[in-house]
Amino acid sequence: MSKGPLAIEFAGIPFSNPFMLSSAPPTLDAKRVIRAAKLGWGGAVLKTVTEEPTVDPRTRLGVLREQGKLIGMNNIELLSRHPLKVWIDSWIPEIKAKAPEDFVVVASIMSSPEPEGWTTLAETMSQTGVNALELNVSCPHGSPEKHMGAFIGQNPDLVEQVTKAAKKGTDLPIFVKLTPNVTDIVPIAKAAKRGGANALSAINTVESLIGIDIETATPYPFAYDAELANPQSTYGGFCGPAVRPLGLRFVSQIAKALPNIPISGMGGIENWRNAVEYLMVGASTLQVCTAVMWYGFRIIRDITKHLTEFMKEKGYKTVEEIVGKALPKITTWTALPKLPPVVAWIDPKKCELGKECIVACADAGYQAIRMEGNRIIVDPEKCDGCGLCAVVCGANAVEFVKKE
């Protein structure tokens, strides 16, 4: 195993790095998974594969923009369109002869709510050289309508019957995928862990509708018929950093749970510091998509040697040092201090006079913000410290102190 500072075991599998592609259009094919591993990411999640190849819409990508700044993606893609035959008799082989030794393969599998397909294809995939699988059970698109995907994913007891039907397929470690799109993950993951698994990846992508075209009143992407007329669209899956807070959220309450399983995180991870926040709440392998979509492979180099960097200003000798180094401080609300002397100040040299703290403290807050002179102020006897101000301050000027 690489004894570099972001080496970490996985499921009792050792990685170089901790980054892997996740499941999706990046690991459609082994050039592109070769090409990512050479550049130095520590393994990559192929795109899923089941009985029978898949057939995707065009288009099938939606966006959200925030004054220009990508900041979300819906897709309605679903699974691999190559046959299981190209993946195990040319894809994985090439993948494993021409990437790094260290690079990390886990093949992403799923099958119906019958057992039998869960075990053979994890029996099938497991003969190809792939260090680990990945059962999908969270796809929230396409899939469920077939009874696949979220479809057992949004079930502990399905959830647990497919994990022990794959098990019963292969001795190699097991990851199981969980959906968002549920009142209460934490059954779900306890599910996936009493079937086998070794190990948990969260989360897949968020059941959304990206937006609505108002002036032809058609729902986003298009999904054009041959004559490229009368597109139509459906619900498909959010991701991007827009969804971090609810994948922090939800690997968060995971290992809360259970504190034993090791957990891969994803969503909206885009950079070094997103990938210490999965870290610091309990994730220790990370996935990325979205933000491979929008830059390319070469992200990783900024975010191996940032993380570097930060690991060693704070005297983390281990990447396993930050791994739930943030959970202790999650707590429940009603355990939450109520109303500390807290009160906002505003720091004049960083304040760039916008005044969009005067107005939302006006009208949402407790009027305690006014102009005076050349400098804005807060009026510590009205301030409840609730913290508008800083949400909606582009200057980072407000900082809380303890009122006198």
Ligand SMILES: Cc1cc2nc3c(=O)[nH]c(=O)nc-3n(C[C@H](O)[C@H](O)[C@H](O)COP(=O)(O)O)c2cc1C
Second form
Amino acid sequence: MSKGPLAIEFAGIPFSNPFMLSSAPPTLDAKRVIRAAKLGWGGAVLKTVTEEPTVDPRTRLGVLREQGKLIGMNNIELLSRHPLKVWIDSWIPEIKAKAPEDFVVVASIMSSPEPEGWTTLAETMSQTGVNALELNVSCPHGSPEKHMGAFIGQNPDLVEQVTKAAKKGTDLPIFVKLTPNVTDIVPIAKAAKRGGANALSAINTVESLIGIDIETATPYPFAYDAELANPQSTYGGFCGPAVRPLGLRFVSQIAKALPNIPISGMGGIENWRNAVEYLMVGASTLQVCTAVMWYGFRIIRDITKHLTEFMKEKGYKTVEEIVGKALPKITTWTALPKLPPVVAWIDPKKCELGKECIVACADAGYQAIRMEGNRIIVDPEKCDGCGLCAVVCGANAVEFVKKE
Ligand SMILES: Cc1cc2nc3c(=O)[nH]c(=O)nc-3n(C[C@H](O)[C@H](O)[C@H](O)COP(=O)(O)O)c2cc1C
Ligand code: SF4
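What would the structure be for the form predicted in complex with the named molecule, given that what you showed me was the form predicted alone?
Below, the chain from earlier opens the complete complex, with every other chain and molecule after it.
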């Protein structure tokens, strides 16, 4: 077992690094999982299986772009389209045989609220040689219509019941994957823990409608019929960079409420910085789907390289030392310091005279910025320290200083 700089133990399982592929198209068969394992991923959560394979609509993906750059994706894909037997007899043994020995394999399972289904699936999948099971009680589309997925994950009693049922069928660690489509994730996380969860995974996708083709008044993504006529759509699961603020919020809320349960964080992780953010709010393994779908398995090389460099530079000896680092700085609004005397200061060396700050401060700030000759000046008497100029500045030229 290699014990490199990024090694971490999660729910009793040693990982060579904290990065896993999440349960999604990048893990839909053995071949691709083996390829990812050889490129350096620490583990993979296999595409969710249930008793019957899925038949999916086509097409089933829609994206959100901002100035050409992909920022979010919506999917109406369901579960594995391959029969359980293929996973059990061929694919999982093949992954275990061909992936590096320390590559962690997690089977994702889903069933109805009836406990028997969970017990049987857990028992069956744990005989395949996987290292852990993840319970998918969080898929927001399709599944809830069948009283599965988020239908279970939105109800603490059902979450506790199915977690207990799965535990009955296995001695392997169980991760429960939670849905962000709830008002408060903490009672659900607590229910999973009461049911015996060894770890929590968060977040699954956010229920959404990604957009409308205004020429044809048709929502994306288009699910075509056989004649490619009259495409229809439905509410799907939103993921990618645009959901990262939600993922960070949910992971931090779970970590603060349940400090002793390991969390596998996901939702919009694209690069090493996003990984550090998730670690700092309490995740100790990290899962990635969308960034791999857009940029390929190879992103793992950059992510691990730069995370290692960051740790060296900051003096972190283990990944564990980063976990939860930002949590003490997340407090309630009421406890925040108010009315500190800070004002904006624009660094003339960085300012590119884009003037975004002048427009923003004039119409939504406190009319504190003006041009003087070819310099932008802040009037400290008028400035309220709201921070609007800093967020709109394209040159990152605004700093905050104590008001004299
Ligand atoms: C096309 C697609 C299919 C997915 N299928 C599953 C699935 O079968 N089981 C599951 O637990 N999550 C599934 N997910 C959710 C992802 O595993 C992950 O929770 C979510 O996309 C957030 O991570 P990301 O922002 O890195 O994509 C799917 C996501 C996408 C985009
Ligand atoms: S901090 Fe707010 S009020 Fe002060 S200059 Fe910037 S936008 Fe204007």
